[in-house]
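Single chain ahead, written as structure tokens, the form predicted alone.
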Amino acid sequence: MEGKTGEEMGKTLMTETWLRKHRLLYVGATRHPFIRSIRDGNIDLSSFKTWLGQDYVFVRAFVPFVASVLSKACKGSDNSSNDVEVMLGGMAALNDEIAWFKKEASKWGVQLSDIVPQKANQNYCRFLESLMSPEVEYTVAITAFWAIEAVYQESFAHCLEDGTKPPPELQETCQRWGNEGFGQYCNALRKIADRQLEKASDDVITKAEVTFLRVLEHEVDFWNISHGGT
């Protein structure tokens, strides 16, 4: 056993435990029919345009949420960790992301000022707002942050695997979230979440797990918007 890491010696990290325990829901969020239709190249492009407009609205609501997690990190992480630096990088990327949405919307003829958030989107944005409360522990908030980013990363990385056939005009979309750099960023968020969970009370761990499940449920509902849902 000499030279083995903690995980190899049988120490399973909390996020790994959850991903195994809730595998079915996680697969539902990361292998949704909308994502599979992009992966297989048979997506109805009007569905993509619906997603584009709705996700722009969501990202605008995501920015203050990320800022609130960053604020919690400043108070809740020790000085030796690089939590704040990781999240500052994420904030900078969000600026680029909003610019990308505007550029894509122009390309597809989507009028962003006319977008009305659908019910699933409104519910998800309200959920984000609830996590911005000062009463919500940093551990819970960082768990949500990681889960939201990880679902997109894994979903769009799925569209870039060998043998996939995403439409050429959606290749850039798949690359935006499916690229290796974004994957490394998600892993950095996951490590922060696991480190916080490792020292959290049972009560906070339970809250964080419930929050993880809520994120997955909201993600499925959000994909449904683009796949004929509301």
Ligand SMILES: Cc1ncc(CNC=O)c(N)n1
Contents of the next structure:
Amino acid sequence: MEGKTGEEMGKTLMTETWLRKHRLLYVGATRHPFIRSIRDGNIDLSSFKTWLGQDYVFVRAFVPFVASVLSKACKGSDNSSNDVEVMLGGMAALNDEIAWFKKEASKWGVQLSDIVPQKANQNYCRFLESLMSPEVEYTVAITAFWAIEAVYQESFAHCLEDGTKPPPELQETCQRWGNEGFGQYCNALRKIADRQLEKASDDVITKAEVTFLRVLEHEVDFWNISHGGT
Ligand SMILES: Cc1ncc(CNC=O)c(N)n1
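Alternate state requested, the form predicted together with the named molecule (shown: the form predicted alone):
To see the whole picture, the full complex is given below, headed by that same chain.
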């Protein structure tokens, strides 16, 4: 064992522990009926349009959240230059994503300026705002960031697996979050979160775990919007 790092010895990282412990909720967030209906090709297109408009609102609120995590990274850790680069890549992708939402909305006849955020969306955005407070530790914020991205990555990658038949007009959506590059980006965020969690106090670890669970719950509620939730 001498000279080996924890990872080489197969030490279980915190995110792995949580994904096992909270498996049911994680599966609920990543295998939601909305995602299943895309994967199986029987999605009702009005649900898709609802999701599109609501997600645009969410993504706009997500940008300042990402900026706040990036700002915390600059202040904190010794590995900050790696962390900042990973997140800057995420910011660039968000710029592209907002342009994509506009293009997609016009394709589907969704008027983005008319979107009224639904209750679950408002709650999720308010939660993001609470995480932007300077009192929220970098470790807690990066855990939330990873979880938010990972849910979308895993959900849409699921729609691209062999034997699935997402409608051709939704392929691009699935690719956007289900592609390999986005998967690698999520892994990079996860590594940062695990590294931070390894050196965190019990108190911060507990806060991060609660935050992780809140993200999963908000994601489930968000998917529910497209199925007529409010
Ligand atoms: C509700 C929700 N969660 C996560 C994402 C993925 N992050 C950025 O696009 C998203 N677009 N929407």
